[in-house]
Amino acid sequence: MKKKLKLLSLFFVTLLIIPVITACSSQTKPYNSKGKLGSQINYTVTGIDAGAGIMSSTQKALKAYGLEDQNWQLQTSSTAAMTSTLDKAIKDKRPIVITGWQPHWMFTKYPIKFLKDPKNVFGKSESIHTIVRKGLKEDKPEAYTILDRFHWKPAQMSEVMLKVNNGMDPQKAAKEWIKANPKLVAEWTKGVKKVHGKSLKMTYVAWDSEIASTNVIAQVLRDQGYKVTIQAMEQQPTWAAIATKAADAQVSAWLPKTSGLYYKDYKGRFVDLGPNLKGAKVGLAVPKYMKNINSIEDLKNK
């Protein structure tokens, strides 16, 4: 009797395990270049926060390229969730389509590529601008001058982003970068007088790129004598804070596309100091091992 019960137990355990193994194996199937891509990923583009400009552009792209007609959909998540999903997919060489932007550490860490956008839905390239409140030049001229001079390159931003992604505190990563780049920082601060404890508030969108840039310039301003506080917000409140003078500055305005709506809505209520970084790009991206997927149009045809 005991032997029969034991055999029955093993039988039922096996029944439970087999579906789990089957489910796991279906999730880890590598990319099949001969099969239809859509069915392999449930016709899903893995996105980020709903309020991000790239999400709005992606919805427009799905419509412009006729992907909506094939039931393609955009999945809302977060930057952290998206990059985690990307990491797991690449480890198993599974297919995935994501909303991507550069500069970002994922383009350094992972073998991924942008898809061509022949309809130019996402725009050719963007710049990240520094936006300050009206009156800052008169109230805090030292901060205004440094913010106006602030500029760097995508590769330099990526250095900070990678450190933060690897677990380093953003403020510590900023300090290390500043220490390693004294000549560039000196360009921003040359001839600017030190201040003593003046307060300054910065807002930013909590994207990896903006975490990097905001912490770097905030630390430079602290070294100049300012008491700087930084606060993460969604895009709309970030612009509203500058427009209402609740905050002094932000260095995270992707233009002309990503932040274009807010730039238009609040025009005349802020000062645009111009680009602090040029050559930024947004669009859809896939792993490089998906060799036959090179354009957004390929999502429909492959």
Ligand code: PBE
Contents of the next structure:
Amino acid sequence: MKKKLKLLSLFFVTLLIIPVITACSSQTKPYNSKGKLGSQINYTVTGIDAGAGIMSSTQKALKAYGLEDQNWQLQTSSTAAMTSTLDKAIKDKRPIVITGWQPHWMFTKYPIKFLKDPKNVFGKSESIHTIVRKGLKEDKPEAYTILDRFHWKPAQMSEVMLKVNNGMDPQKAAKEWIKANPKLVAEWTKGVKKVHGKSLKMTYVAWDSEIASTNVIAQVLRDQGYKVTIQAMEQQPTWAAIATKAADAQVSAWLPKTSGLYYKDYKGRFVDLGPNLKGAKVGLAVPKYMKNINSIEDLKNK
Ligand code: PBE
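Form predicted alone done; form predicted in complex with ligand PBE now:
First the chain shown before, then all remaining chains and molecules of the complex.
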């Protein structure tokens, strides 16, 4: 006798999402170009983690442009918190001033613009340098050569950042990018001997750009035979680790301004292998619908 298979019915559970309606306060009003900007956003620049160079540059800017005297302040948070605040502000066309930089997906995802910086506090453009410990050239010449040759363009870094932003594991994103860019990677590794199980330690700060670059170069070095560990930390310890030779390399020095303080502090205790990326930029940014705000000076006057 045949046993009849019972079909199991699938029950769909409908989740009721109760919308949370926030009360209408001054904080949720769209940008009013006729009113004073400062009072519409509590005289606040929305920033990121305290250790970031862009935070100390912004503090300098608040002083240099006389904004500090008007009680403008810089709010410390994280890149994730800042971009989520930006996301919400843009949805409601509310005013917001953020610490912005490129390459970063915030400039592709959102209609935002850099504010002009006539006092040149943030610098016109920056390069991201590769910094290694002293003695690496002698101890691990293969890694040194590859790190020295490592360079790419902002658009290439953005490709990796975008994958990670869309939820891909950074190591997987790096592997995919390497596979799709064999020519450039071959430029970095050309003629370099494979090694077997030598270890290499890299440090980085978990900013989107550095997650991308560190994972890519670490993977290239792994493919060369190195056992590479990458360790995320605050910015200051990344420099200290290189200076004390606790780590071999980092690829995240934004120069001349953003990481300039650490560059000066640790001068003579690291080897600067020069830019791995040119055409980076750091500054303050606002949504494009804030049409009358185009310069940092406008924060004071409008
Ligand atoms: N950033 C991204 C960093 C460097 C990389 C601009 C947020 C900073 O130190 O500000």
